[in-house]
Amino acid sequence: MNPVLEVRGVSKRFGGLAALSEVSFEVARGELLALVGPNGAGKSTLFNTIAGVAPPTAGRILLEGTDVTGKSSHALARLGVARTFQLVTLFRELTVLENVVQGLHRHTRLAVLDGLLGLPRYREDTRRLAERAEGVLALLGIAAHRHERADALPLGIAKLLTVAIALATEPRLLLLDEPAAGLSHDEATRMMDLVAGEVRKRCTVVLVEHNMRIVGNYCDRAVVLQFGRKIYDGAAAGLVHDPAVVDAYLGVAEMDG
């Protein structure tokens, strides 16, 4: 069975800047992998690169064996690749389900013509839709505030939503950017148990995390970045055992957040 991703050799370069310097890593169906280390390692980089912001220099990109590199983020989310961003990014002055509802919209090849004269085919498509995102908000534990504004939701809950969005669409690889950043303790807890559990049962998971408590605890797998070069692909708990990766990273990265 091919891996769900596939980094072969990637290289990014700015003008006479190297972003990134020949990295490789696969992820396997169903795993949960941490992108790590330090600011300027390449890892935001990396992650647009997988994500189809901004091809390679060098290098391939596979999705499930098929070569996707340079494929654009649009393209790759109609392949099941799915994203979220450190920054919360919503459609604020609508609610918890419409922002789900859009989104799926954006996903399907809903008739705007059929929208626009009501026809029954489109009203059908769009309750299946909701039915879709209300099955999600349930399962995130987000369901009671289905109705309420984005603009007014707490910031945990917020970046739960931005999570089911992405979810809905049914993603094969889920890429989430720091989803715990500027979270309490206790909501990246809840944010994590959740990536860990529900979420990874219905998809392949990559991460970009700051936080080692989370990467040791949650994660089966780490890729270290240093300098745009990869300098450790094991276990997310033996990281704190990796010479390189302490002496690159662990002196300055969040312990126990």
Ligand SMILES: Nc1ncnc2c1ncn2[C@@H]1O[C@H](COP(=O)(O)OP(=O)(O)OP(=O)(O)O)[C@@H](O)[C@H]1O
The other form holds:
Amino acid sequence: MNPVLEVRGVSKRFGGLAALSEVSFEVARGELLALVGPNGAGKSTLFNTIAGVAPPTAGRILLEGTDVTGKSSHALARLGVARTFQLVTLFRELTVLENVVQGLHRHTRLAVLDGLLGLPRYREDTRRLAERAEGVLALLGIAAHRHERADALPLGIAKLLTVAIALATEPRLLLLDEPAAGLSHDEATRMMDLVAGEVRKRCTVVLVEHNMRIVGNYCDRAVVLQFGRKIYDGAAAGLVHDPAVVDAYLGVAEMDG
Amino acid sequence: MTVARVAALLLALIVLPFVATPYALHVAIVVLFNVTYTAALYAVLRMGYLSLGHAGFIALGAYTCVILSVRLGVSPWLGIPAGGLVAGLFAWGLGALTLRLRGIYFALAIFAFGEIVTAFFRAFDWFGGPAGIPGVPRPAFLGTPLASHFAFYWPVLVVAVLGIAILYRLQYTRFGAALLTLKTAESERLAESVGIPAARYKTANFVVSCVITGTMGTLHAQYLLFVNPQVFGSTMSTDLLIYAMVGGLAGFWGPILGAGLLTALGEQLFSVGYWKTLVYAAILMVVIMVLPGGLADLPRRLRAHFGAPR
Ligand SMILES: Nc1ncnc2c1ncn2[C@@H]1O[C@H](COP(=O)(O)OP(=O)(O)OP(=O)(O)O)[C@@H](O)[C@H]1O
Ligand SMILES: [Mg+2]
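Alternative state: the form predicted together with the ligand, after the form predicted alone:
Now the complete complex, all chains and molecules, led by this one.
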């Protein structure tokens, strides 16, 4: 069986800066992979190339064996790639429930004419979408916030909502950019328990994380980037004993995590 | 709005021509023009885009219909959908090019477009040049041209009601809801990441707005019996924005309210020429400074100020 994701020799340049240099790795179905690396290593850039936000300068991206390099972000979403952003991004003026309903977009029949006429079958569809969105909210334990506006949420709930929106697309591959960053210890634990539990049951997950304790506790495997190059690819548990990784993180407090 | 209210409003609009004086009917027709344009403009404002040249699409519809009927002898009836179609085609091309721009860049691109449209018609004699084209025929019903205000009111009412109904209902469709996710570049990135084809949706919505605008523009030219580059120029574009702002951008009915009130007022000031511009500008300033939510926000403000009625 093909791996869910294959990154083959991906490079990304911004003018003179090589943000990614020939990065290659695979992610197997059902895996929970950590993408690790110091600030500016190219982790978010890698997510952007996989999710179609900024195509790689060189190299290929394969999704379950199909070359998807250069496809647009919304096309990749329809092919089953979902992601969250490092900077918490929500539909700020919409409610929590409406945010997740938008996340269901790829499962929506647009049927504009039915909608203009307000046909019963259209309203039935809309009702079913809301029900489905409720299911996702319940899964992440934030259903109580359903009618609150997204821009009024505390960070912990907002971050769970970003995951809920992505999960609502029912992806094959979910890319989470620092889901636990900025959260309190308890909030981070709640987030990671969900990601390693309910979320992981539904899709393959790649997440960016700086905290080695979290990586070791929750992830199977880790890929480490430094200056846009892959310096480690192996068991998450072995990470803290790898000389190259220790070197890259030398003096960085999170190592103690 | 409830079904009962819509029915009452429709009934009033149908009874109106039977009881109104010709002058009142003239005002009603102009109100229907402007209300439709403003509702169409609001559809674009609602997705976060400031169209500073929307009158360009009125001009495209109007000139298409006039050229077809005056120069090429095509039926004025056919000119009506043709004007909408041409406005829509231009909106498609222009939208695809400019809707990736944000804020002031988009606003100025559309402003430039509006200027180009009118400058183009002004430049060529075949399109009427600076003086425009007089003698625009009105469509005929059962062999009689719709010459009176009473007769011409009906096609205007039909296009206004259809256009506004489409624009109103569209907001509550899943398409209309998805448009709200495209208001900022950041939010649009998230929308794309869940599979919303942002560029396509924005262009589609822009096209709908401009088709309705252009279609009404054809009737506008037929009503005036002439077109020239000035009537549908940048002043018209800014007037539409003033209507929308004064009415309030929080909901669908604010811009319609603003367009209705200011147009009716503007018609009273028409005989005194430049007063209209002055009064509009002054009202806009006052509303922006003391009532930023627009007139539609007034009831809520009053309730907040005097306490909710028990
Ligand atoms: N759009 C861009 N234009 C120019 N340079 C960019 C752009 N995006 C990222 N970079 C640069 O590419 C490098 C990698 O950035 P990236 O955001 O991928 O790092 P990261 O590993 O996610 O870091 P962090 O842990 O701080 O989030 C950095 O030097 C950054 O300045
Ligand atoms: Mg990053």
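Rigid core here is just the name for the largest C-alpha set that superposes within 1.5 Å across the two forms. Keep in mind that what you see is a predicted model, and the values were worked out from it rather than measured. Numbering follows the first chain given and starts at 1.
**Request:** Determine whether the C-alpha of Ala75 shifts by 2 Å or more between the two forms once the rigid core is superposed.
**Result:** Shift at Ala75: below 2 Å after core fit.
Inspect the rigid-core superposition and answer whether the C-alpha of Glu93 shifts by 2 angstroms or more between the two forms.
Indeed, Glu93 is displaced by 2 Å or more.
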